Amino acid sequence: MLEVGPASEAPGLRADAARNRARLLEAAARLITEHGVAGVTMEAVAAAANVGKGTVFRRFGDRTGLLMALLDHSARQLQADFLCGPPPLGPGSPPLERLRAFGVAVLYRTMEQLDLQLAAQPEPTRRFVHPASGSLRMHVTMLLRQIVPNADCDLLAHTLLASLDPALIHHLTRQCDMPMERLESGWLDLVARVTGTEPLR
């Protein structure tokens, strides 16, 4: 399974680094479920965890990566998920149906953390660079080269990537009101018509 976590996750991590680390997570999780992402501070975090401010920015460098930390749990589920899980987002299923699965699994775990998701974004010269999103794209780029071996898939992937973007769902269901069958339906759709394949009836 690839890693999706920062290097400060390495195994190496000493004992109490990692009981700490655990600590400091759960305390920002209890803020979000208290007051919102909005009151995930490195500030708030520390006090809530009883600890510097000082450790938090020692575990974490900034608070986007705090907030990627908290989204690493989910990520790494994903991960399991399309990797070794069930079919069709798992093996066994024909790769295009893998694909169709893999988006609408996307889909609707951002939907249940968008404003985490929102807030978690890294910078944009980092955005693509992230071991997370290297690792979607990696999967996409494979089921997309068992599927249309003669395209680009590389470029491809980041195509379908970018319409399971977390800001574009925010925009498309919060302020366009759309519903999520409507992006589900328009995520099997371009599935369709990237690879030229019968649109799932």
Contents of the next structure:
Protein chains: 2
Amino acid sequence: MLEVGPASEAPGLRADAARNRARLLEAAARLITEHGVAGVTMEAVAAAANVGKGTVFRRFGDRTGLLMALLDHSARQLQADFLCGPPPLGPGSPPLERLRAFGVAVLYRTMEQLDLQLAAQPEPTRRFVHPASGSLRMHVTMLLRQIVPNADCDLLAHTLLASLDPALIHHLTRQCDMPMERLESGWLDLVARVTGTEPLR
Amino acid sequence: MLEVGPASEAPGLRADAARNRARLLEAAARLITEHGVAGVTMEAVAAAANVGKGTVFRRFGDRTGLLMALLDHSARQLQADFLCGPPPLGPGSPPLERLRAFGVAVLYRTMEQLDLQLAAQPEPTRRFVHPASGSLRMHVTMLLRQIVPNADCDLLAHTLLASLDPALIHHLTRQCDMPMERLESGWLDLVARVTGTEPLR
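Mind sharing the form predicted in complex with another copy of the chain? What's above is the form predicted alone.
Every component of the complex follows; first up is the chain already shown.
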């Protein structure tokens, strides 16, 4: 995870510079999807976004800066999706449906950026104090309070999010060869059990 | 966690040497309980076990070797307790009671050695392939198969164990100031929800 909180994304950038930045990050995200993290070089991003290499260096400093900006961008995107995007992830759906959609969205986002998220994992004593993980936890806690108001929703939110830990997803998919469909069903089943609601079939 | 599997504890040691080793490890464990990890020095262990410092060095090599042996010893102890110790942790109690007792035992053991376990956490891609974590998971999966035979017990075992992750326990107790009683209730509540059984009051 990143060291930059959700509110700090380049607030002073002019509109065209911000668009430029977003375009570079989208190009980098496409490269990751197609070729993995190894495919993201400053040169490849410049070529994919059709700008000079110098522009990429000026914007992100180096490859690590670019990768961190990419994770940050994607964390904000997810946050925007669950805070104000369309249902079922965003507002408008019942909290149970939002919770189901949340886990599925996190699972697939994590799979897309697995190497990057693993490389960026902070040391154990800082894993849970990161702003991005705090924002996911607040959201899950808020949904749980609406579904199971009498439960210890703080602790349950931690447990639900622990089942979406990138290191665990890495283990299950790459070391145990579980297909994503099984992890997705596992999330829906876990939500049903934890909330005492009917499982989705 | 350690790199040494449960079956490899000094198999060729003569009985008196094994007793000697156990005595040193028990002295080290007492020092941790009383003074934290910082209180464990080769000198302090030698003094507490009433042997010469040379004996401690010969047995463990250095302080890291001693601390690793201590974690290994404690992991084996826990394993012996749940495989063949007295109920409710060991055989003889119904699987649901054993599962409840298991989490409580892991919680308190982790708290006793929190700094040590955090320092010994492997990098993210190796966190779940460690022999000690494999043995805990096999046990929880085996109990779940008896309680909820139709569930995806492998995935549920991962989720239950993720809620007992040392890094999470560290965060909840030291960064969120939650008392251990709350974590213990949280475990019992989680077991009830996941297994669809009545919560223990």
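Here the structure is a predicted model, which means the values were calculated and not measured. Positions refer to the first chain, counted from 1. We call the rigid core whatever largest set of C-alpha positions still superposes within 1.5 Å between the two forms.
- A movement of the C-alpha atom of T55 reaching 2 angstroms or beyond is seen between these two forms when the two forms are aligned on their rigid core.
- Once the cores line up, the CA of V191 ends up less than 2 angstroms apart between these two forms.
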